[in-house]
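For reference, the chain that follows is the form predicted alone, supplied as structure tokens.
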Amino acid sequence: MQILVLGGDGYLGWPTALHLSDLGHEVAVCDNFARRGYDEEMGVESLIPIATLDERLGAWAEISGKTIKPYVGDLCDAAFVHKMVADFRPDTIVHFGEQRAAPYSMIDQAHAVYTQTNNVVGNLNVMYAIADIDRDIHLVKLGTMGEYGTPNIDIEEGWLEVEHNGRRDRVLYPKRPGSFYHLSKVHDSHNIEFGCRIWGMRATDLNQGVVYGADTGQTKLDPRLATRFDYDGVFGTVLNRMVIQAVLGHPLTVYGNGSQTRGLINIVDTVECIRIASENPADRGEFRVFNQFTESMSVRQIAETIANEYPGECTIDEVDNPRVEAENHYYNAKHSRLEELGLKPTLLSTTLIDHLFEVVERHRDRVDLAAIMPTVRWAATANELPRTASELAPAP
């Protein structure tokens, strides 16, 4: 199968391309570097050293033999776009090529704007050239769990069954995301739901959860094959920031009371899935949605069972939230679809913590203690912002 990975140099995109690559497909990876840019705007380093995409593809012909093609361009190029799929011709075309911290989204009006216009529209410029070039090309998007929010009801996989007023029908479940960058993702789902009722494209939106870990089989092989590590409070995820806070004897910051539920998936999972999605594509026409996690936690959850895993003193902090998100709330979202399909979960296990306390350990010099904290914040001050789902609910 010929897969093209946009964003294939990044800390999800660079795994699964080794992934797909070592399973016997033809790989091509798209990237116009940006996340390495907003490193330098940050000014914060991965924990993990990253080698160049050339380097990494260097290593990765000399150690498996099979090459994987690069393209470099910004994918809201319109023109690039469709001269790459003309040239490539994939069968399915892994799009993790989008902006996807919201903290970082919610910096300013400028990060905001270019958030929802680099993934806006480098995502409608891919639809398009699907449409031009062909039809049965398989888009499997990366979205993430956070377009649904926190709904007072089931989440389920993407659709929900309604009756009103004594009639029937089947939508797009309800969406109100967190974040102008979840809001960026919750277009593309549209759009992309659109573009499968109107020009019959094939569709997997994958609404992704937490990914936390910081290898897969693939990058583990050579240091050069190593892929990003982020603990900072714009980039990094929950988990992975704990466990360095953990080693650093850093007080394990929690937002809030630490309430707040989210699906978790292991970086090895998330490669499995992509191609889990791309192996079982959807049928034209169908915009398929699967809810890519396999176990939910709080965040005081996540502390408390990193804080008892280590094996030094370990404290947990409860800092101001510096977002607007109810922290107490019903979450119950099914994600049964990708199993069906074979997925077998990785969970999280004292060895997966053990080997990320190891991971961080090796990279401790690295690590910027003042680029944990969150700087960016929803609301003017924390004081505004709201602890229930009640208080952000609409009024009556």
Ligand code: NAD
Contents of the next structure:
Amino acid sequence: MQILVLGGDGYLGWPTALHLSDLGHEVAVCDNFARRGYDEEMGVESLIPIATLDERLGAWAEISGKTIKPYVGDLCDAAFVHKMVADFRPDTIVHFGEQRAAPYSMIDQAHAVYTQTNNVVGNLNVMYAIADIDRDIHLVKLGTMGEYGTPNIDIEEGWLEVEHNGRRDRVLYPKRPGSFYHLSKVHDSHNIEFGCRIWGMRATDLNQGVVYGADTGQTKLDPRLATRFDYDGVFGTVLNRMVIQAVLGHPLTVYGNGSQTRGLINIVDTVECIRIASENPADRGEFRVFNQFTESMSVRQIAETIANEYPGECTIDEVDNPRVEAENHYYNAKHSRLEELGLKPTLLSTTLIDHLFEVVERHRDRVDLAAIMPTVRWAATANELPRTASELAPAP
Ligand code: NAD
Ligand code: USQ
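Return one more block: the form predicted together with the ligand, after the form predicted alone shown previously.
Everything in the complex follows now, all chains and molecules, and the chain you saw is the first one.
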């Protein structure tokens, strides 16, 4: 298959491009390097050093003999997106190319506006390119489990059968997300579902849980193929952060009482889920939703698992929760559809955690301890005036 990976220079997009290329698909990647720009803006760096996109592509060609084609540009530029899709003529577009950190979107008005503009406009441009060029292109879009929030009923995979005043209907599952970032994904989901109805688009919305892990079969082959690994209070996600905190002797930062529960998935399963979704496309006009996570744990359980596993001393701190989120809540989210299509879950294990400790140990000198504590508070309203996307996140 011809597969175009948007956001192909990011934490998940790069390993996905390698995995798909390794399996024999013709792969292209698109990125505007916004993520490298946020690093400059925040004054932080990936724990694991990452090569430039050119170096990555060169290394992959050298090691595998396979070529991945780069498209460097901004998804918010409609003409660029149209030209790229017309040039590559993909069967599948995998869309990772958005601003993905909830705390970044909550810094102030400028960052909220940037996040929603970047994500919603970029996604609309991709939809219009598909509608104009070839409506059979399957859009595999990365959404998030956080779109649902933490409702007091079971979470289904995208759709809900309801009975109201004696009548029945199948409706999009009601959403109650917890940040302007998570909201941008809800807006995308609604736009895509509408595109399926009006244009007969084929779409799979992958509501992914929090990803952890540092490498995949391909990124391990050469340091130039490594993917990024974030630990700072803005871009670092909970399990990855806690592994680094343990190795650095920093108390594990549980926000609030730690009862909040999230779906988790290992990075090796992420890339496999994308393969499965791509090779089993949605039907014409179908808006299909898969919940992409393999196990759920409370933040406290994650902290206790890491603390128990760490061979040295490790303490857990209950930090004043910087977010506005439910801590004690019901959580039962379905996630069977990817497994029905063949996903073999990689569950959190001693081996996986020990491997992460080793990776962090190797790069521990690169950690900036000052970047660890959370700095963004949800309830604050810093309303610095919005800037343009290029002022906010200049490409390096
Ligand atoms: P990332 O920030 O590392 O990668 C996203 C990439 O998209 C970056 O390289 C960035 O430069 C690029 N990008 C952003 N805006 C762009 C634009 N306008 N034009 C072109 N490129 C653009 O993020 P990630 O962790 O790899 O996440 C990828 C996707 O998966 C995101 O959509 C995210 O919401 C979703 N997701 C991530 C996680 C997680 O835990 N990392 C969990 C669930 C869902
Ligand atoms: N948390 C802590 N301590 C920390 C960091 C986080 O207790 O040091 C808590 C948060 O309060 C939250 C939970 O852990 O309750 C998850 O936070 P996170 O930063 O790991 O994840 P989140 O902000 O939800 O975002 C991440 C990715 C995002 C993706 C989402 C999947 O950055 O791109 O969409 O995970 S999900 O959470 O399922 O929506």
